Every structure is written in structure tokens, then in C-alpha cells.
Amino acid sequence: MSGSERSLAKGSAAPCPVPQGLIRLYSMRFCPFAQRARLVLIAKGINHEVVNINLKNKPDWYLEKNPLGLVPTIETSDGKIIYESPIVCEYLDEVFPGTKLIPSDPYAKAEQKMLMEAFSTVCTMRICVIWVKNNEDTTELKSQFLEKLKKLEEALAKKNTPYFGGESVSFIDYMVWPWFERFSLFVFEGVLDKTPNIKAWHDRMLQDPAVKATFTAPELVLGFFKLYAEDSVDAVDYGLN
């Protein structure tokens, strides 16, 4: 499922209980720790439905599901809730049949956490917010911001393979990819070509046929970045007839 029905709010009923062979995921359109686990649920064919929440305006039983009150959260057909992006993710891997993300060799997991914990740093939504809030000078955001990358880009050159997972497409590209994807309208302008293997992984990246079916277009993204910036609680919903 898409994931394009309108997010429920405070006040809206819950959803039925989850039909077996199913999993529910509770997510945001916009959200990239949701991406997250979408991209992973596609990736491995899990089949799945999309229940969207208003972040800004949450339902009262979301929150007995996730008294954090965030997504993303999977919800199974016996009642099993689980949530954070990284637990969400790495449960579907290990539960569900099919390509399996995460690598099996102890050495080559741990490098890819380690990689996470060194992106972690990377992302964040502020420049994307303080851009379109008021045009303020992100100068010295985006310098950090290279400097962060660059790091990115020498783990990747060291590696010397298409993906920071290896030849293939595994967890950890997954993980840092809605960041690229939302980075590339802000700050991107000249810093892929000052770090050409992620460039050269990022366009790879466009490929895949996870991305694709969860890939968001730019304009979508930057009318929703202007009424979230705003504190607007409809900015979940934008776009949407």
C-alpha cells in the first residue's frame, strides 16, 4: 500500500485489528525514520498496510500503541507493537523471508552499525527547516554539513564498492537514504560533486526499486517543509485532493 490515504488525527477511531498475514505499519508521508521501514518492508515483499498519523495532532489510541507518539511502528496480527526506525527495520529483516539486509558475518554487522552511529551525526532536519522558514544564512550549516559527509565519503572510497553495505544494496543504504533524498532540495547544490563516490552512490540509489516506490517528489517535499516549518498541523496531509 502507498501510504497516500489521509493521516488520522485526535479524535479519529482505531483501526480494526490487523488481518492476519499482515503487518501495519504506522507511519507520516513525509517522515524519513517512517522511509525507513517502508523501504525495508518493500524490499523484502513483506506484505504490509500504511496507516498515517498526524504527528501534530495525534489520536489518543496512537499513543497507547507508542507512548512516544512517533513513527515508525508496526503493529502484527497478534498484537505484537514494535517501534525506532532501527529496531522496526532490523525485526522485519530478521522475521521475514527473502533477501536478508543485514549481514550474517558478526564483523560486517558491526561495521554497518558503526556507520549508522557516524551518520547519525548527518542527520538532521534543521537546515531543511531553517531554509524554509526564512531564508536565514545556512552557511555554516552546510559547512558542517560537508565535513560530516566527507567523512561518509571516506568510508565509502575505502570500502571501494557501490554500496556502504558492499556490492549490493543492504541495510545500512537503506537506513541513510530518506536523508539524501530530502538533502538533495536544501544542500546538495555542489557538495556531491565535492564527494563523488556518494554521488555515484546516490545515483545508484535512484535505481532501486525500493527508492522508487517510496521516492517523494521534490515539490511534494518542499510544500510540506514550508507548512511543517510554519507548525502547520495539516503539513502531514499535503498534497493529498
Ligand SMILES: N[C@@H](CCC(=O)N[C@@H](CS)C(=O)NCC(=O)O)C(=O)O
Second form
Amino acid sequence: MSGSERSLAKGSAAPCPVPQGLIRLYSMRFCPFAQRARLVLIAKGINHEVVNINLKNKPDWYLEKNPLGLVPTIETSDGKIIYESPIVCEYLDEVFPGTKLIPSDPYAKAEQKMLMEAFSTVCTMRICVIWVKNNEDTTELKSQFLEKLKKLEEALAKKNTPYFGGESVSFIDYMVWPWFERFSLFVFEGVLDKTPNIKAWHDRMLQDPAVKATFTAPELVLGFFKLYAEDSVDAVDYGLN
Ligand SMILES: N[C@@H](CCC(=O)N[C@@H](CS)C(=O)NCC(=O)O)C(=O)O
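Alternate state requested, the form predicted together with this ligand (shown: the form predicted on its own):
Once more the chain from above appears, this time first in line as the rest of the complex follows.
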């Protein structure tokens, strides 16, 4: 359902208005927040195009669309602009038909939001960057990470469902997946064995069609993180966009 994909940096002309019937996603290939939006767009079968933004060299017009200068942002054919990944994803889920990812039951919805809060200390790129830099002892970091993960393991075990929201993939699973995709590169060694419910969830998620469609090869992600850790990401040279 994704049409074209192109990359724009400083100096690039602003793209034309969004064609009727299409959603435009401003993104960056390695951004976990943008992957959230890509997961939802694909899971719901929403017709869209992707414009990758060079985040080291943002076009001026992008800051007019999203004053925070972050990706993801979506733009509709009638000129609506929405940014901040959970807001983008919730908007897409509300407006478009197809599988509803957010439960309609207020308590189930609140549970997903609480889980998102609980995940917020786990879903961070800092741990990946420290890992990749490989210049400090990560024992303490790893045990802190495991302690946080164990709380989520308990929550999943208590729920006794295959996914964090229940019997099928839902909003919360897509909101946290991008970090888990990245963690599997380095952080998970010897960790997921201690959280069997999360491991089973992780393996199930790998089979999800939207996850498969947005999955980035580990060696590419690793290359990106190495540059990111050195603060020398050049989106153009590395072909990030
Ligand atoms: N709270 C934002 C965070 C988005 C974010 O941090 N995106 C990063 C890329 S992964 C970004 O756009 N960075 C550009 C910058 O910091 O200038 C969301 O949920 O959408």
C-alpha cells in the first residue's frame, strides 16, 4: 500500500500537495518512532507515500510543517498535519477503516496506555548506543534493563494472552515493537531467556505482516547505530534516506 518513497534534505523544494486518497508520511528509515506510524499504516492497509527527511540537514519547509522538527509527521490531502508518533497512530486508527488497533472499551484502552508508560523506560535508544560504543561496562545497565523487562514479563504472564493487548496484535504491540526489533541486535543476548513470555511475544511479532514489511536488516541497523554513536551519521552518505 506504500506508493513512492523519496528523500529530501535542506535545499530540496517542498513536495507538491498530497494527492487525493493518499497519506504522506515524513519519516527516516531508522527512526523507531516513524516505524510506529509505518506499522499502523501497513497494518490498516492505508494508501500512503513516504518522504524521508534528512534529519541532520532538514529542509526549512519541514519545520513549517512540524515546528518540533521531528519525524514522524503525516500530512493529508486536505492539508492536515499531525505529528508525535502516538498521536499520529491514534489518528490513523480512528479515521481509517480496517482492523481497529485501539480497543473501544475504555478500560482496555487505559490498560494499553498504562503499559505504554511502563514501556517508556525500556523503549529507549540510549541502551543500544551505549552497547555499540562498547567503551563502558554494561553489566549494571544490562541488569537494570532486565529488571524493567521482568516487570513487563509479569504483566504479560498475568494477562496470559499472546499479545500485550490480548489475543491479537493491537496498538500497544506496534507502539513498542520498533525498540524490540533493535534490541534483538545487541541487548537481548542472555536476556530474553529470562523473560519467556516476552520471548514468545517477540517471536510471534516477527511473523506479523506489518512487522515483516517494516523490518530492517540487522546489519544495516548496526551500521546506523555505529555512526549514530559516533555522532557522525551522514544521512546522505549512509543512504539513510
Ligand atoms: N516524541 C516524538 C519523538 C520523535 C523523534 O525523536 N524522532 C527523531 C528520529 S528517531 C527525530 O526526528 N530526530 C530529529 C531531531 O532530533 O532533530 C514522537 O513520538 O514522534
